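So this first bit is one chain, no partners, the form predicted alone, shown in C-alpha cells.
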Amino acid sequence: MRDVSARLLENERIGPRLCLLRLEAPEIAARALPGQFVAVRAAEGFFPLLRRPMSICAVEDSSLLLLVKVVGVGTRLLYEAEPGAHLHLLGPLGRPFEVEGDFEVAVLFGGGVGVAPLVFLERELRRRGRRVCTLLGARTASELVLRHLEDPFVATEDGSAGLRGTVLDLWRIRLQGHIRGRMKWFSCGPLAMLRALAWESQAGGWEHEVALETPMGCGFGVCQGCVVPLRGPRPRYGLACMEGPVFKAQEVNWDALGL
C-alpha cells in the first residue's frame, strides 16, 4: 500500500456525470491487480474529509485509469479536476479477482459504473490466454461505458442500446447454451444485479466472484464502515476493504443485505 501524490494527466468527460481520470502513479501501477481499488482524496484540506474508494479501471504503463460517477461533492470535485492537478491516492487496496484456476471461459458481467474493474480484468485474462465474454447492462445507452473493452454484449432497460432488459436477460436469451467449456463468472454492479447473478450461477454450478461497491470511510479496516454479511458455519460480518471488495458470490449473505 502506497500513499502518493499523483498528477492528473487526462480527464475525459464522457457524460454529464461520468469521467475517466488518467493519473501518473507508478508506485501503485506496479503493484495493482484486477479488482483492487484506490482511496482518492478529492481536495486538499478537511473537506471533503473522507477519501473516495475507486476501482482501478486499468493500468497502462505507469498510469492508472479511474472511472468516476458524480454522486456528491467529492466526486464532483474529481469530475471538475483539470490536467496538471495532483490528487492523493492510497493503494492498491483490497483483495483482487482470482484469475488462476480450472476454467476455460471467463464470463464478465458489469452493471452501470460497475464496469470499472472489468477493463483491467478483461485485459489480464486475455493476456493469460483465457477466452472472455463480457456483458454490460445499464438503464439507458448514455450510461453505458464501453471504452477499452473488446466487443462486449450490451443490454439496456429502456432498449436504447442492445437487448431491452438486464444483463441476466442478455445471458439467458443470447448466450446461455452457446458457450462451451468450463466457465467462471466475474461481476460488478448494483447489488440487486449481483444477487440475481449469484442465484443464477449457483443454480448452474459455476464458480463466481463478485466485486462489491460499498461505502467506505478509510479503505484499510480502521473505520469498520464497509461490513458485508457473510455465510458460513458461523455467519459473520466481513470488511469489504480488507476481505473484499472481491468475494465468492456464494460467500455473501445476499438476504441479509436487505435488498
Given for the second form:
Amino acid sequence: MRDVSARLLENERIGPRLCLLRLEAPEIAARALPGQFVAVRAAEGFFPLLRRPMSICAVEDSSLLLLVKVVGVGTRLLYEAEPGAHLHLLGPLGRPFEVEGDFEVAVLFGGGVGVAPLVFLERELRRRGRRVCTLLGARTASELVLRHLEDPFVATEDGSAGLRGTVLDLWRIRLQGHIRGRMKWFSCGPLAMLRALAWESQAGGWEHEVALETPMGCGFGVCQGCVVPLRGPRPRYGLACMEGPVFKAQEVNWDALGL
Amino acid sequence: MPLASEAAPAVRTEVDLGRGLRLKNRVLVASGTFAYADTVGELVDVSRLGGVVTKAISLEPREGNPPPRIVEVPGGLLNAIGLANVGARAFVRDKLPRLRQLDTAIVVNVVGFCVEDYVRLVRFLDEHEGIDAYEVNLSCPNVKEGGACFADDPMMTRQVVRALRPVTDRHLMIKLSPNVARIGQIARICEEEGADSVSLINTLVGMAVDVRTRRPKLANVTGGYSGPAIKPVALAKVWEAYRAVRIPIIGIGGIMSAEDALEFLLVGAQAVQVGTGTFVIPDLAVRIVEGMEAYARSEGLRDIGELVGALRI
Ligand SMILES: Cc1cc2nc3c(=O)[nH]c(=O)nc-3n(C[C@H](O)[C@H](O)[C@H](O)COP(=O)(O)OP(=O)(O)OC[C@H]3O[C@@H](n4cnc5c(N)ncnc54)[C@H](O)[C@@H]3O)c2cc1C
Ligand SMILES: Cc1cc2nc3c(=O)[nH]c(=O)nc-3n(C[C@H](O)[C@H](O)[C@H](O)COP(=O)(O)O)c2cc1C
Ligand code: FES
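Okay, that one was the form predicted alone. Can I see the form predicted in complex with its partner chain too?
Once more the chain from above appears, this time first in line as the rest of the complex follows.
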C-alpha cells in the first residue's frame, strides 16, 4: 500500500461519460492484483474531499488503467483531467480475486462499468492458462467496453448490441449447459445483477466471487465506513476495503444489502 | 547531524499535559479515524506522532450501524458508524499489545451507555499496562436516562467525570460535544470534577437527504459532521473553553494543514487531533508535525508552546 503522485499519461474519452485513464504508478503496478483498487484524489485541495475508489482495470508495465464512469463531481474531474496532470493514488487496496483453486473454467460477469476489474482478472487468468468465458451487460451499446476483453458474450437492455436482456439472460439462453468442466464465477456490476447471479450460482453450487462497491471514507481500514453485511454462524459486518471488495457470493447477506 | 540544525537551535516540541500524559509533540490522531493504528502499515510513521487516540472502546463488542454509514457533504462528511468496536476484552488481548509497542502516547477513547459502564470499563482497562490516558467520549445516549446524550447535559457530564475520577490515576481527557449552548460551562464542570484536560470538538449533528428517493442518505438518518467545514465552529468552541478553564485543551475539528493546527494553538489549545484529514492524506498528522516545527523555526520560537493562547485581540 503506497500513496503516490501518479502522472496521467493518457485519458481516452470512450464516450460522453466514460473514460480510460492511464497513469504512471510503478510502485502500485508492481504489487497490484486483479480485484484490488486504488483510492484517487480527484483534485488537489479538499473539494471534493474524499478519495474516490476505482478498480484497477489493468496493469501494463509500470502503468495502471482505470475505467471511470462519470456519476458526480469527482468522476467528472477525472474525466476532464488532461495528460501531464498528477493524481494522488493510494493502493493497491483490498483483497483480490482468488485465481488459484480447483476450477477448470472461469466465468466472468460484468455489468456496466463493473467490467473494470474483469479486464485485469481475465488477463491474469489467461496468463495462468485458465479457460475463461466472459459475459458483459450494459444498458445500451455505447456503454459497453469491449476492446480490452477477448471475445466477450454481450447483452444490452435495449437490444442495441448482442442479446436483448441482462447478463443473467445471456447466461441462461446462450451458455448454460454448454460449458464443460468445473466452473468458478467472478462478477462485478450493479447490486441487482450481483444479487441475481449470487442466487443462480448458489442454486447451481458453483464457487462465486463478487466485487462490491460501497461508499468509503478512507479505503485503508481506519474509518469503519464501508461495511458489508455478512452471513455466517454469527452475522457481522465486514469492511469492503480490507476483507473486500471481493467477497464470496454465498458469504454476503444480500437481503440486508442496499434497501 | 546536518549543519542546519547546529545553526538553528532545536525547537522544543514536547508537552506535558499532566498526570502522566507526556507528548513528544502536539499532534495526535483523533478517535475513529486511525482504528487501533493497526491498518496504516507503512503509510504512517506512527513514532512521529504525539499520540494515537483509539477508536471508541465499549465494554461489549459492537457491530455498529447498518450501511450506508458515510456520506460526503460540502466541506466534509457525515458519519454514523455507531461506535462499532471490538469490545474491551478483545481490545486488551488483540490490540493493546501492539499499540503499547509503538513509540507514541496511547490514549484510549472510552464509551458507555450509563455511568456504571464507564466506571467498569475504566476499572478494567486500568489493570492493563500501556495506556497513557483515557479520552472519555460522552457523545452517546444514556440509556438509563431516556436516551439523552451525556455530552449535551451538564449534569450527566458531571456525573460521569465525578464517578471516574476516583477510579483511575491515569490522565482523564473529557471529549466535549459542540452540540451544546455553552461549552465553556461544560468544560468548567469537567475541571471542577477533576478532569485533567478537555478535548473538543466531537462531530456536529448533521443530515443529508436524497430527494430522488426521499430517503436520508445515512441509514441512521442523522450523523456526525466532520472535516474542513467545521473548523470555524471548532475554533470558536476552543476559544470559549480556553476562557473558561485552566486545564489543557486539545483542539479538534477540520484540521487539514499545519496552519490549521497553529490556529488552534493560538486560540488556546495545548495540542490538536487530526481526524477526517487522515482519510484524504494518510500521513497528514506527520506532515502537520513537520509544518508546525518549520513555522516555529521561521518565527524564531524556542518552544511551540509559546503560541498557546497567543491570539492578539
Ligand atoms: C472498490 C470500488 C471500486 C470501484 N471501481 C470503480 C471503477 O472502476 N470505475 C468507476 O467508474 N467507478 C468505480 N467505483 C465507484 C466510484 O468510486 C464512484 O462512482 C465514485 O466514487 C463517485 O464519485 P463522484 O464524486 O463522481 O460522485 P458523487 O455522487 O458526487 O460522490 C459522492 C460520494 O459518494 C461516493 N460514491 C458515489 N457513488 C459511489 C459508488 N458507486 N460506490 C462507492 N462510493 C460511491 C463517492 O466516493 C463520494 O464520497 C468503485 C467503487 C468501489 C467502492
Ligand atoms: C468516521 C469517524 C468516526 C469517529 N469515531 C469516533 C469515536 O469513536 N469516538 C470519538 O470520540 N470520536 C469519533 N469521531 C470524531 C473525531 O474523533 C473528531 O472529533 C471529529 O471527526 C472532528 O475532527 P475532524 O474534523 O478532524 O474529523 C469520529 C469521526 C469520524 C469521521
Ligand atoms: S473505507 Fe474506511 S474502513 Fe473501509
